[in-house]
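Presented below, as structure tokens, is a lone chain in the form predicted on its own.
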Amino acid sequence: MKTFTLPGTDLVVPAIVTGVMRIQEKSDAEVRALFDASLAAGITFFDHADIYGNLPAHGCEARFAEALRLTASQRAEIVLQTKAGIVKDGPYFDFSYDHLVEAVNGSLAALGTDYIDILLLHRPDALVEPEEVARAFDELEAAGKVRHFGVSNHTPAQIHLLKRYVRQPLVANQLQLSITHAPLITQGLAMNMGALDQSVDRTIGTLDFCRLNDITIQAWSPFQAGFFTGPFLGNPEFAELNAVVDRLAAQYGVPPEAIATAWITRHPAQMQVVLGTTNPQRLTAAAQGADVVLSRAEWYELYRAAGHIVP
């Protein structure tokens, strides 16, 4: 498994992350199987959020802890990341000091741990008061409850605003990215091609901003065709892309999921890929992509087969 030191931290992290947003209804055995398959594939990084699960908060975090019952030494060998800031039943987004501290305390209790390795602000709060975020981060860090901080689904300007007050490095930005859902990448390649919809900048330079500021992009929904529109792998609507994926999978001796993952990990921004599957076999298949290094020609062939324009 490809690993690297996460900029702004002392954490050596894998290129693939196991997301556990769908484990609420899984049995202890099923959660353990997913965890064991992750470790066997070299994945020691687990992504949570306080809203994951069918409870008002902390459902999947609690299920993770209950099923695994990790010892202190086992806990020390993994990275636990969680997110806060969304309130399911309203007011929907809350980056207030009180909410962030309460959310972290709830996550610590649910996960049965003394510390969170990385806390992400889940989605932007239009009513954010960055001074309150900074106060919460300072208190959580000083208490040893959170070691590192980041964001999710944030624009460069939103990050700039936070950084004006927050003294800790913002080490990650979790964003949707797949071969077919790739505005983070595609707009830059269509610069000055005003007649193309692809040239419209909807990401406000987020990819380059993150690279310039040592913020690691964590790609979520790496197999989604669009915004929760279903997977592109095996989808007849993406026949040309799947033909290329299947050919490269045979060439490299890996499953198709690995090629979809490899397209993201090949990017020099050194991204992480967050997998949302609860199927250990599919997780193992996708994780193999971290060790596949596509050539430039292969990367661009997949890009074009997905329908993106190369000038």
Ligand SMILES: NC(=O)c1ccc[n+]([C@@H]2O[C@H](COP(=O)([O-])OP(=O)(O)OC[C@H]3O[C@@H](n4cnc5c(N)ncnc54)[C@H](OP(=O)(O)O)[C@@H]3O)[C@@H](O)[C@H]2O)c1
Given for the second form:
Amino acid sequence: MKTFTLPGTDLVVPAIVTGVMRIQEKSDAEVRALFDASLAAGITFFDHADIYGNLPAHGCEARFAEALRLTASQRAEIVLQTKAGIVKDGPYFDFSYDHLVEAVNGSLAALGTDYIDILLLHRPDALVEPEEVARAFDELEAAGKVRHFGVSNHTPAQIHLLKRYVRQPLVANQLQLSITHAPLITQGLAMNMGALDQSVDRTIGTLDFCRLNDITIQAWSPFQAGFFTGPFLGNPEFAELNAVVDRLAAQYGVPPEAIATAWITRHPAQMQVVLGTTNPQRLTAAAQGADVVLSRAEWYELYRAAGHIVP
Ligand SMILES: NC(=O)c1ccc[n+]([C@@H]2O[C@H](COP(=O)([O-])OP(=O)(O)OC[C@H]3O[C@@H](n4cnc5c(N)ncnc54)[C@H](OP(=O)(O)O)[C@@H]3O)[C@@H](O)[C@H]2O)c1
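Show the same protein again, this time as the form predicted in complex with the ligand rather than the form predicted on its own.
Up next: the whole complex, starting with the chain shown before.
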């Protein structure tokens, strides 16, 4: 597994991460199998959020902890990331001091741990008061409850606003990215072209902003064709893409899932890929992508086969 020191931290992290948004209904044995497969593949990083699961909050965090019952030394060997800032029962967003502190205390209790390695602000709050975020981060850091901080689904200007008040580095921005859902990348190749949807800027330069500021992009939904519309692998709507994926998989001697993750890890921004599968075999397959280095021609062939334009 490709690893690197996450900029802004002392954490050595894997390029592929296990996301546990979908484990609520899984048995103890199934959660353990996913965890064991993760460790066997070199994935020591687990992505949570307070809202994952079927409870108002902390459902999947609690499922993870109850199923695994990690010892203190097992806990110390993994990176636990979670997110706060969404109130599921609204739904609405809440970056107030009270909400962030309460959410983290709930996550600590559910996860059965004394500290969160990385806390992300889950989705931008239109009513954000960055002084409140700064006060919450300072208190959570001083209490030893959170070691590092980041964001998710944030634009460059939203990050600038936070950074004016928050003292800690914002080390990650978790964003939707797959071969088929790639506006983060595709707009930059078609800027200013008339009558071409790809040239519409929906990401406001977020990819380059993150690179310029040592903010690691974490790609969520790496297999989803769109916003939770099902995976593109094996989907006849993406026949041309699947043909290229299958050919490259055979060429590299890896499963197709590995080509999907390799397309993301090949990008020089040094991103992390956040897997959502609950299937240990698929997880093992996807993890192999971190060690496949696609050529430039192969990377662009996948890009074109997904329907994106190279002008
Ligand atoms: N920050 C955010 O706003 C945000 C939003 C969404 C998700 N996330 C994070 O990102 C993680 C991944 O999201 P996701 O679950 O949407 O991502 P994903 O990995 O693209 O999708 C996984 C889903 O696709 C299914 N699937 C079917 N065939 C597959 C195949 N060949 N390979 C892989 N998966 C296949 C999986 O089913 P099986 O389980 O049966 O394999 C699972 O239901 C989440 O767990 C969460 O940690 C973050």
